[in-house]
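Shown here is one chain on its own, the form predicted on its own, set out as structure tokens.
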Amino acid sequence: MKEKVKIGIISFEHMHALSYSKALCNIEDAEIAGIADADEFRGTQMAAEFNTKYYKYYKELLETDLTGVVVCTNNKMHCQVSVDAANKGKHVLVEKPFAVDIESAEKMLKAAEDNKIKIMTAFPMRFNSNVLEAKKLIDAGEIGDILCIIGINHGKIPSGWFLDPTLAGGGCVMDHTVHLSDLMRWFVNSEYKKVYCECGNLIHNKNIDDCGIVNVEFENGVFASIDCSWAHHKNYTIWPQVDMEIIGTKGVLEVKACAQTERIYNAKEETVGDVAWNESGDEGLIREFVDVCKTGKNPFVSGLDGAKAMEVALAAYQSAAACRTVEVEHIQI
């Protein structure tokens, strides 16, 4: 019997750890070899659900014969955990945002390079079927040269550490800018140059930015806007919304990454809910990471991609504080 690739999950602080773990269970040549979580109740519960061993301390998990780890801690811990994993020779898939500052991102990338391991950013939208089709059409020249992009990534306001800037690195601008800034950079094939942002605590009264508009300019002259607000109220029928309108010299391409849904009217509970299908991108992301762990190949979406997306969020906060357009500070590697 072919030996399975052993993957560890470090923390279920981020809710995506659950969907990533479920995706791993669907991959025949991979297994969850251990779960580490400082929250003993949560960690033991998840270890029991996925029939694996629980570790209270992630460094103990790193001492085992894992090939790679999925890091789903709070954002501030991404750097320390990823560097520790790299130093133990483990490939790393780190939840977005890649890090909370430039210095941390540079440490993570350097640790991966020094230890000759691969580091990926968890951008499942890169594996979304609708987004992939849009990329094909753009690359085939169907809409000509891109002139500008209008992007929306709305969602419900999260809770817990997401509302603590010291752990999250910020609010909705940090949480929701990075998905679209990554996709836009991928579509446009140019680096970011300038950012102007207005954001604030205007919707939920949680003392953290919950709405924002981020305007960006690329080095090749393309410009774009990103609405990154936690705008959906608690009874909104579905969580994800990743929409783009891509304007080119030959046409306009509209992308609704999460539009395939089934609406369920529950008479007993008196609720209406939408269930998304066939488009989260989570399984594609995890399959790519398993393949990276098996082969050591360069990942389809890298740590550097995550760092480049993070640059936009950091520049957005600088812009909002200064009330002016700012130049994007780039990672030095």
The other form holds:
Amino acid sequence: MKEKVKIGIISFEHMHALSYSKALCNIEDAEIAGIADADEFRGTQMAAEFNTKYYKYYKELLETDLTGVVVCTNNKMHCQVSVDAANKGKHVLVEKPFAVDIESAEKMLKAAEDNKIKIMTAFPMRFNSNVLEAKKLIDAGEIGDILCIIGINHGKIPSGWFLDPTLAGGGCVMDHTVHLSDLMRWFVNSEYKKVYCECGNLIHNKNIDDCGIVNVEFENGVFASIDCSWAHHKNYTIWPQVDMEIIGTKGVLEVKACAQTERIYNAKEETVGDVAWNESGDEGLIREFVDVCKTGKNPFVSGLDGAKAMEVALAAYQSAAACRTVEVEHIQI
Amino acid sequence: MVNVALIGCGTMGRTHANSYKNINNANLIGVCDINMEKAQSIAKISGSHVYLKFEEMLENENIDVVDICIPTYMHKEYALTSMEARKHVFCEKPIALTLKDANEMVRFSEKMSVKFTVGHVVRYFPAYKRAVDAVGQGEIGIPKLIRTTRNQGFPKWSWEGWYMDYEKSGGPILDLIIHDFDWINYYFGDVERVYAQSLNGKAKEQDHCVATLRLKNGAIAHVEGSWAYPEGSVFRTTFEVVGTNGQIEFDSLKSCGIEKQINNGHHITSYLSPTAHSMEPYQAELREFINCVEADTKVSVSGSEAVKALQVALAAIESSLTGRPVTLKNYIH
Ligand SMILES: NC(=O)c1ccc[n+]([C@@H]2O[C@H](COP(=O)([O-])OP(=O)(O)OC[C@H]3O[C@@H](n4cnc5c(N)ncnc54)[C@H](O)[C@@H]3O)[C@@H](O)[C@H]2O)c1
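Having seen the form predicted on its own, could you now give me the structure of the form predicted together with its partner chain?
Expanding to the full complex; the earlier chain stays at the top.
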């Protein structure tokens, strides 16, 4: 029997760890070789669920013979954990946003390079079937050259550390700008130049930015807007919403990454909900990471991609504070 | 009975003429267009007299109201001439192309003691009204995030292609999304600051614009308009209002009463949204103005409100050209 690729999960602080772990279970030649979580209760529970070993300290997990780790700590911790993992020669898949500041992102990328491991950003939307189809249509020239893109990534407000800027690096602008800023950069194939942002604590009264509009401009002149608001109230029928309206010289593409749903009316519970029947992208993301671990190839969506997407969120906060357009500060590596 | 004379027998002229037919206390006595055929075809609707020269119509007919449906760049000239002759004026939106012209029109209407209104018809669209009612009844709490779209193909159909000449129409920011600027301004609050992006005629026969507004009450808005859709695209409007306690969404395409599919050699799908007689928005705005003239009451859409919407549009144009946000000065009239 061929040996399975051993992957460790570092923390379930970010709930995506759960869907990533489930996706890992569906990959024949991969196994979850251990789970580290500073929260003992959560960690042992998850280790039991995924039938693997629990570690209180992630550094102990890093001492084992893993090939790669999935980092789902709070955003602030991404840097330290990823650097430690890289120093132990493990490939790293880090949850988005890649980091919370330029300096951390640079450290992470450098650690990966120094240790000759691959660092990848968890952008599942890059593996979403609708998004992939859109990219194919764009590259085939079906809508001509892209002129501008209007994006919406609405969702419900998260809880816990997400609402603590010291751990999350910000509110909705940090949390929800990056999916779209990554996809747009990938579609447009140019780097970000300028950013303008209006945001604030407007609807949920949690003392953190929960609504935001980010206007961006690329080096090649294409412009775009990203609505990163946690705009959905609790009874909204679905989570999340990732939409793009892409205007090209020969046509328009409307992409709704999570549109494949059906509606359920539950009379007993008096609820109405839309459930997705399409796989969101987690599966492809995890499969890619396992491939990276197996072969050491360059990931389809890299750490640098994650860092570039984060630059937009950072510039957005600068813009909002100063009420002016700001030039995007680019990472130096 | 209120006697109405209409100038400009194009798209809007026809819409208005059809509306008067259903307004019992209005009598469309004269219609004027430099194109005889157009004038005659519209005169047929109510058996109106036909004129090629506006001055002749003014002299020969016993007019109470002049209805101005000519291209925007001529609004001021004909409005002032009508007011000078002490006629009440209904002017299609946008009021004018510059604040100077617009203010002059408002001031002159006051000086001549005639009623003056501008066709900000979105206020009369049933779906938009219903949303405003819901907000008024507190159904979604305090509105904080507003998104609107107004998308169509390039307006090639107009007389002399005047829409395509931004000197005459102002382009989509001034001509198209001024509808939404007025709606937002009037119902959700005055605008403090505008940041806008637009192709500004850079692409051939295509334009697309987005404006991010910060309202004085802190809410933010994203207003989108398009002249970039492929020829033959369905005209589509949407809005989304997110409040502190809920949200409202509307999409004209998703709430159409009729979807028609036919194949006469090639397949065509059309979407129709016929409204109940009493809800037809163009008729409603004209009826209200006619009643107001008859009963000598205050107009619903005042000239100064139209100036405000224009001010937002002009700030958006300035921002889209300079790449910087524009803070609105207190508007003077
Ligand atoms: N409220 C709305 O929803 C709405 C929609 C479309 C247009 N509009 C506005 O209505 C106005 C007219 O637009 P339209 O689409 O009907 O334009 P159009 O090009 O269809 O019609 C303009 C008409 O004016 C006539 N005309 C030109 N110069 C004239 C003159 N000196 N005297 C008499 N007639 C003259 C032309 O022959 C033509 O028939 C514009 O200000 C436009 O912005 C409003």
